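Next up: just one chain, as structure tokens, the form predicted alone.
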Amino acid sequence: MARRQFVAASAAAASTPTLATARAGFPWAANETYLNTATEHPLSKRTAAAMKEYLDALVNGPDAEREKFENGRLMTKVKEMFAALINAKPAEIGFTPSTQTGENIVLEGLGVMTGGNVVTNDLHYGGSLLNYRERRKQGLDTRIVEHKDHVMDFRDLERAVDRKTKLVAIALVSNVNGYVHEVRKIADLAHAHGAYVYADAIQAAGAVPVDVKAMGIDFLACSAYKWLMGGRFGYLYVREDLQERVLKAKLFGGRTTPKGASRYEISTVSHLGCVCQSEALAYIHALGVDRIRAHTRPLVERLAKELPALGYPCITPKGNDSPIVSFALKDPAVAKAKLKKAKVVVTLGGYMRVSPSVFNDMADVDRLIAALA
């Protein structure tokens, strides 16, 4: 018996994760040198594993296998999970396919086609800026305050919010280059003029601590396969005493309930998303977002040192607190062609972004470095 507990116990211990061997559960760091979660989040062993076995049901039965994973106890559990990740009650979390249709729940409910303005700015994410232009076209006054320097200047925002300001719009964490957005601030100014905030939190949630309560934010979006290790799946926050007095639900299907922010879903929850999900958010809660972001932060800053001096100009700001760091780029092909000989992944475009995770190390970082100089 005393063998046996003891092996057990070694099996407990040897499965819990940590940071020293969160490399070896992510397979894709052995291939190549993986700097780009902004864009997507490996999965992990256990992750997978657990889809594995729900897929698996699918394909063999019986219905009591299948009915482990399709259940309202495990969407629940995936709910309290989340929102014990951003400080929130769990009826203030519904289930949403994506970041963007959350954003546009949020402008629907809120009715700012109907009457007055939103204010955003230029390094909120381009899908969202697509959606603000195409409803200006449409009559609604959007203003999109343009940045200084890849940072915002907190005095244009203020010249754009007014009494007649409906929302302000921001990514919480800029897909841009990773700059951390003046939350609480911008929450200060908007509700001073009776407007509400609504924050895209996609590459904010896992990766540095949110908390909207104390940020002061109203709605909150943010999908799962980023920062939150995998699953095409995603989160709407609304806060409790906004919903249905202030955010009215115009959308209906089979999953829409009279309470909670459930009562902004529309249709059937992706099974596999939320079984995706349940192991990713028990991960994260077991690491720690606050020992996530310390790992991840002297990769970036030793980044945002270096590659300036070979040629290519941070422009992310000094001391911004996230796991992105962003450069331009004189050539974009040269250092394509480089870096994929190096094979090192990384977001290149008009600039280069940068994006480590827990599996990363310094190790990754000298490729990268030696691979552009």
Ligand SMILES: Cc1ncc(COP(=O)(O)O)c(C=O)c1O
Second form
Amino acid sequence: MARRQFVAASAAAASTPTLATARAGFPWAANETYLNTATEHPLSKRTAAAMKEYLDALVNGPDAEREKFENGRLMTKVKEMFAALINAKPAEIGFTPSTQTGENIVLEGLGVMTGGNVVTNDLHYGGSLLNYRERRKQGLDTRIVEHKDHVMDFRDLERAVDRKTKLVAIALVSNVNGYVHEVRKIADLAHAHGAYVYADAIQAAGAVPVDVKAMGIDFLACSAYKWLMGGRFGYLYVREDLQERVLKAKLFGGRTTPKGASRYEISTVSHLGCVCQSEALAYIHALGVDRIRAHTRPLVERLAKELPALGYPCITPKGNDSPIVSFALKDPAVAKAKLKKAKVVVTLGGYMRVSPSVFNDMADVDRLIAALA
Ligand SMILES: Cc1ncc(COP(=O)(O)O)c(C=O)c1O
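Output block for the form predicted together with the ligand, input the form predicted alone:
Whole complex next, starting from this chain.
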């Protein structure tokens, strides 16, 4: 191989992300045992470097430097990468400030307040449930199906859906316990009744394989700050044939277009978020969601197996395939003190949620188990 070719090949290999080198890319992992991606993903050095470059351009100019980051090409590239991640077309993706904004756009666009009912369940995100309860006060027939042992019993959902159902709304992967909904079955049920399916994918996109076509998802929204590894803005997917015909645009602004899912956009998008996502999505694609899942699977499986024996019953069903696993807590204050002392970060409320990502390894799991033992 000619020297120049060799140098180029070595440089490419050195910069090709692999799971083996992932930890080094996330310095946070060296400072404390961070097992809390379901709350927020740390930024990688590579992503932060791109964002710093953009911030420098905003501080120092000149204008041409700023324009390298604030342009349609970058936004198009980001949409294409997100579309590829969920098996959608770029024209089916709009930017949205957040997951919940996306869900509200869907509710308003479907005209749920004008009649019919919406079916959801209590493994959906708390903020979304608040949304549905507020809408119930304003007259929406809201049906919140209750889980059984932290699993959605499909028969209970079947009983709630009828010919007046306009939408079935789920968190594809529940933030409560990582439960992965049987979305294809839910979509078939909804469609058979003339209803549509909305999936909140903030705990799914980047964490588990998502294929909107195979899953039968009609609308989907997510922010990028969890499993998409950063950028405080989000995406709205609207199935192409439902745009405008079924889901009306209700809010308009400078970014509203006559065609495509950007018809649901309103204002200038977060360019900093876009720069961040451009790096983060390229990284996720280079690693591959299947391989990311394979990396975290043994970590959550070990926790699910060992923590119950230490007095922490697992509230994530057996065989569930997501990187989130949760446990009931007898005494949250005791668990909190132990984990704080050991510098282990998880989500602690009435229960404990552990959510490893690419930068975690089995030694992190050892530290968590040792802290709680
Ligand atoms: C399932 C789920 N949906 C929505 C949200 C909030 O998303 P956003 O801030 O993008 O509206 C969260 C945040 O934890 C979540 O876990």
